[in-house]
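Okay, so here's just one chain, in structure tokens, the form predicted alone.
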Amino acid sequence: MKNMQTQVCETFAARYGEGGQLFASPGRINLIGEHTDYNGGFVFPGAVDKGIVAAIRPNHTNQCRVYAIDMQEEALFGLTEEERPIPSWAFYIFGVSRELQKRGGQVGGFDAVFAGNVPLGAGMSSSAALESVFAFALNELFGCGVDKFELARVGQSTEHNYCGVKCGIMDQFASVFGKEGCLMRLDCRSMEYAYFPFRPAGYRLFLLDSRVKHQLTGSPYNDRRLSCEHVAKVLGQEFLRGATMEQLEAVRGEISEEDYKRARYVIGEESRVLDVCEALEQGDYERVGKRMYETHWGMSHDYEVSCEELDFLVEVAEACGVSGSRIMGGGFGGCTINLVKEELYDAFVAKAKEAFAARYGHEPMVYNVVISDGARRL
């Protein structure tokens, strides 16, 4: 992150001059809880080690001019609906400003320069790390005076109104929230939340990137969001959180078989996230494995966002006695999370790269999890 920061900043001095203040915003993993942030059930992410670092400088007109190293271009826009930038990523960016104003934040035009290390395409939320550290710096920086909250909200705002998806709050929260040490146990309804230390003695937590990120036509995140909405309506609520097998069992008739998978998948989540709660305060890490697994193949029959690369990864580590996998994102590629005792932490990766490179032609990237602080001042 020391060499990130020192990058970011002497890039900013030879584009933009000198004054450019810095601002992280991290990544996130997810325990368990997929795919029901949307469905106003409960999540439990962390932040991660890996995210991005913003220079970020108030230039007094109403243009920003936005340089990304990663990318090496530089977008220019202004704020205005009409003043859309021209590449994609940095809708990011003109969507958190445009979300500020419509809050209230008398935000002026910016110099930035930003960069980042959280893998793209591994499902670690990237695109929530860039909104977070955005919303944060520009908050403070213009005195825009919006709560931490709502701060997420803005994040999951720009991604509905100005990248097209509609994702729920968890990314942002995590981002925002994240705490040193600890995970969230976030209520999506009502926004309550829970820190949760955790430090697994005994036990590795580590993501496996497949490396592969299938891309599917059409819109298969926002599809299986209107699956469970269907659901919910037919049951009469507002969302598929409370439901019951009982109540899903009762309406099967009146749903398509697809629709009933998604549901039973989602409703069956919401009560494996309470038993981790439970588990983890009694220190019971198998257990939090098992349900990592029943996350997994949940994920991959009933809401079928798993891919053949990651199903492939999750056998080998039944197959190894790693006590939990899954699949960890929106799905169709990206990372498994694992859980392992220390003492089967080497032959199980050894064992996974060996395998997966036979099967795949090269081997997974290993990241091991480091649960970091949230959006903040450097």
Second form
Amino acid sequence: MKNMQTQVCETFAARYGEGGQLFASPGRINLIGEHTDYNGGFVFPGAVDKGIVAAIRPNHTNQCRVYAIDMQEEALFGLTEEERPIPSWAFYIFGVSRELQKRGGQVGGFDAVFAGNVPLGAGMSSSAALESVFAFALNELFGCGVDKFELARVGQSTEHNYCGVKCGIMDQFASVFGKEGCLMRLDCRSMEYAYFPFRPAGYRLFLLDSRVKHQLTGSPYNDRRLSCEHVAKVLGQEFLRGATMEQLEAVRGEISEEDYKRARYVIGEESRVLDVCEALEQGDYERVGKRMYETHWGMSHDYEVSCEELDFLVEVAEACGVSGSRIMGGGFGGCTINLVKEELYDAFVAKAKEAFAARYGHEPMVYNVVISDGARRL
Ligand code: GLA
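Hand over the structure of the form predicted in complex with alpha-D-galactopyranose; the form predicted alone is what we had up.
The next block holds the full complex; its first chain is the one shown before.
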């Protein structure tokens, strides 16, 4: 983060002069509870030590100039719907500005420079980090008075209205509310949340990034969401959350096999998250790990959001006696999240690298999870 801060400050000063104020916002991991957020269910995320740093300063015009260090590109845009930026990365920032305005915020023109170190396409939500850092900063700099939950919703609405992804609230919530050393259990129906200190003695939590991103045509994410909403409707419920397997079986003849399997995954995931909460309270990490594997194979076989490379990494983990391993995030590539006993860590990482490289031609990246604070001024 330090180097990135210096780079962002220096670039800001060189391009736009003095007076840029520094903000940061993280990416996230999720222990368990995948594709449950938009079903009104529970998620278990934590913010990480990788994120976006931005320097921002109001410029007293109605135009914005934003420079992305990683893309080496500047976007220029205004603040009305007609004045959208051209580069697609700038949609996140334009969208956030617009969503704050829709909530009554008097957002004016600004100059900004930003850089990030959340690996792209890894399922760690670099986009939520970008949305949150701008939502948090513009809210402060323009005195919009939007509360933290609504800031998370500003990011989510940006995805819905400007980026075409009908995501749930987990990523933006984690990026805004993150707290060092704590995972968070969020009930996405009531929006109640609790911090869970997470220091599993004798275990390591880390990610293996396959560095594979499958670009699927259409929008497979939105498509999963539609299936869930359809089944909930058939069940006469607002959300799939709270539905039982018995209820699902009862309507099996009225829905497609695909929708049935997707709903079966979501209902199973709900009970796994609750079981993990209990297991964590008892310090039973082996049980947590078992549920992680179940989530993986549910996401692979029923929800169909995994891929060959991620299934392979999880199989290697199983063969090495790793306590838990699963695909993390929306799917179709990215990382596995792994819970492993200290003494098995080195052997597993070596094996995973070697076996993956032998099959796919490159090694996965290893990221140790450091659970960190959410959006903040630096
Ligand atoms: C993406 C979405 C989240 C959530 C996850 C899957 O990260 O942005 O809202 O649905 O996928 O758990």
